[in-house]
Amino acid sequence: MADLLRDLPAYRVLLGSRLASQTAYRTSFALDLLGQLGLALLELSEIYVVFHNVDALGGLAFGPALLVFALANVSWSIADTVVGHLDTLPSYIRTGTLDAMLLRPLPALAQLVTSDLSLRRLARTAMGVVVLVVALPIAIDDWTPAKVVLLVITPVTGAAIFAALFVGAAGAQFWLVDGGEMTNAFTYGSSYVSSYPTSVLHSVARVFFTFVVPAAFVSYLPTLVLTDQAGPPGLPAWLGWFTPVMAALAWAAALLWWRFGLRHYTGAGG
C-alpha cells in the first residue's frame, strides 16, 4: 500500500496523457460516444421486442428485468471503461511492450490499467443510468434503508467482479496464442448474461454463471432482493447480499492467477 501511495503521482501523469489524447479530437471523440450510446439502445430494444410477446421473462415482470438490464449495463460499462483494454494484452506481448513494462519500477498489471481509458464506454454507463431511474419506481414497491443500502453497493461490486474477469482472462494470455476470442466468451459473454434474469439458463449453466463465473450475482440476484422475490429453486434471494463477498472472492482469484501467469513469463521472444 506503501508503494502504491507513493507511485500515484506517476499513475495520475499516465492516465493524464490518456485522457488528453482521447479528448484532443472532439468530432471523434463525440462519434465514438454516438457509437456506443447507440450499440447501447440496441441491447435496450431486445428487452422491449422480448417483452412486447412476453408477459414475463424468467419469472420476472417487465419493471424487474428492465432493472436487471441497467444494473448489469452500469456495473459492466464501469469496468469495461477502467479495465476493459486488458484484453489487448497479447498484442502488448507480441510487440514486447509488456516486457518494456516489467523493467519499470511499477507494478505490470497497474501499468497496464493505467495505459488506457477508454472514456468513450462512459456513454453506456450514462445510458445504464437512465434506465436504472426509469425501472426503479417500476419495480420497487416497499423501499427499507437495506434495500438502499444493496442499490447504492450493487453496481460497485458488479464492476468489480466483472474488472476481476477481465484480469483473469488477461491472465490467461500468458498461455494462449492469440487467445482473446476465448477469454472474452467469459468476459463479454457474463456481461450479456447478466442483462437477463439467470433464471431463463438451464440448470447447468444457471451454476456455471452463479458460483463459477459469478454474472448473476452482477445483477439478477440483487434484484430478487430489491423486488421481494423469492428466486427459482436453487438460487435464493438472500444469495443477492453476497455479491460483495463474490467480487472479494473473485478478485482474490483473479490476482492469485495473474501472479502466477506472470512469474511463468518467459519475454516474447523479439
Second form
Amino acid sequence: MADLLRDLPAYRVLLGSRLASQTAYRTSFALDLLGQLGLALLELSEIYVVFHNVDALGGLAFGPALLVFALANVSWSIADTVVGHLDTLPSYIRTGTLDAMLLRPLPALAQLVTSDLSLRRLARTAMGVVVLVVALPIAIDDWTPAKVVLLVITPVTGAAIFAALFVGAAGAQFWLVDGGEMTNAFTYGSSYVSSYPTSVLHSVARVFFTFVVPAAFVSYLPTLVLTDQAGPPGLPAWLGWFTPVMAALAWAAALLWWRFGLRHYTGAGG
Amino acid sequence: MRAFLVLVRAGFTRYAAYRTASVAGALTNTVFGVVKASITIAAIAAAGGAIAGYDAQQGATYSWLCQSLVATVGLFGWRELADRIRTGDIAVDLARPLDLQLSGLASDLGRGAYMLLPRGLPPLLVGFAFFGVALPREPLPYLLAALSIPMAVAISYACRFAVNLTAFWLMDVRGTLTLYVVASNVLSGLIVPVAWFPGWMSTIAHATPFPSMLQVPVDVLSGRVHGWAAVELLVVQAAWLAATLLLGRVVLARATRKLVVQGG
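Shown: the form predicted alone; wanted: the form predicted together with its partner chain:
Let us now look at the entire complex, which starts with that chain.
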C-alpha cells in the first residue's frame, strides 16, 4: 500500500499523458465520441422498435424495461472504460509487451488495467445516465430509503461484475491462441443479456445467465425490487439484493482464474 | 475472370487457416442468437401472436438465419484497407496490375463463402434444437438465395470499401467505422426486422442499401417472400450492387488524385 501511495504521482502523470494523446487528433476524437454515442443509440433503437410493437416484454412494461437497459448500460460502460482494454491481451502477448510487464515489480494485472483508459467510452456512460434519469420516474412509483440504497449500489456492483468478467476472459487468453473471440460470448454476450428482462430467455439460458455468468444480477433482478414486481418462476425478486454478493464471488473466481492462467503462461518466446 | 476466381479461392483458404477463430465466432454468434431469438419470440407473444406478419416460428427463423449469415455478409466492420492507407501500403496495392476494388471483392466473396459453414451452421443447429426454426421444403427459395447471398456479400463489401477509403482524408477512421457499423446493424434488419420499424425508420432504411445486405437474403431464404416478389427483391439488390460499386470507384478516383507517396 505504501508503495502504491509513493507511485501515485507517477500514475497520475501517466494517465494524464494517455488522455492528452487521445484528444490530440480533434476530428478523429469527435468522430470517435460520435461513434460511441451511435453504439448506445443502436442498442436503444432495439428497445424503441420492440416497444413500438408491444406494451410489455418478458412481463415488464416500457418503464421498467428501460430501467433494465439503463442500469446495464451504465454498469457496462463504467467497466468497459476501466478494464475493457483487457481484451487486447492477445496482442500484448504476441508483441511481448506482457513479458516486459512481468519483469516489473508491480502486479501484471494492475499494470494492464492502467495501461489504457479510454476516454471515448465515457460517452456511453453519459448516454446511459441520461436514459437512467428518463427511465426512473416512468418506472418507479413509490420511493423508499431501501430503494435509494439499492439504486446507488446497483451500477457500482454491476460494473464490478462486468469487470470481473473481463478479468476472467483475459485469464482465458493464456490458453486460447487465435480464439480470443471465444470470450466475447461471455463479456459482450452478458452485456447484451443484461440489457433485457432475463425472463425472456429460454430456461437453460436463464439459469446460465443468472447463476453461472451473473448477468441477471446487473440490472434485471434489482429492477424487479425497484419496481415492486414478483419476478418469473425460479427468479424471485429478492435475489436483487444479492448483487454485491455475486460481484464478490465473481471477482474471487476471476482473480483465481487469472492467476491460474498467468502461471500457465510461459512467455511469447524469442 | 480467371484471376478473379483465383482470388476468391485465396480469400477462402486464408480464413480457413484460422479454425479456432471460427469456433470462437460461431460460439459468440450462437449466444447472441439465443438472446435475439428470445427477445423476438417474447415480443411476438406479447403482441398477441404476430408482428408485421411474423408469427413466433417465422420470428425465430428470422433471428437465427440472421445470426448464421451475419459473418458471411460481414456486418461487423472491416478496417484492413483503412490500415493499408494509413501505413502507406496502399501505394503498392495501387501499383499492382489488378483493379483494387474488384480484387478485394473477389477475396471478400471467398471469405464469405468460407464463413457460411463453420460460422453459419452452428447457430442454425442450436436454433433448430431449441427454438422452432423452419426452412422451406421446395427448391426455389434456395436457388434464389444462392443468388441473393453473394449479392448481399458484394453490396456489403462495396460499402465497406467506400467507408475505408475515408482513411485518405482522416488519420483515424475508428469513429467513422463505428458509425457505419451502427447504421448497417440497425438498418439491415440485424437487430430487429425492418418490417417492424415505425414508418419513418422504415423509409430511411429503404433509402439505403442496408436491407439488401441481410433482410433481403433472409426473407428470400426463409421463403417469407417468394415467387415474383422474391425476384423483385433480387432486382433491387442488383441495382444497389451497381450503385455501391460505382460509389466506391468515384471515391477511389478522388482519393488517388490526392495521394502523395512518401519516401523513395
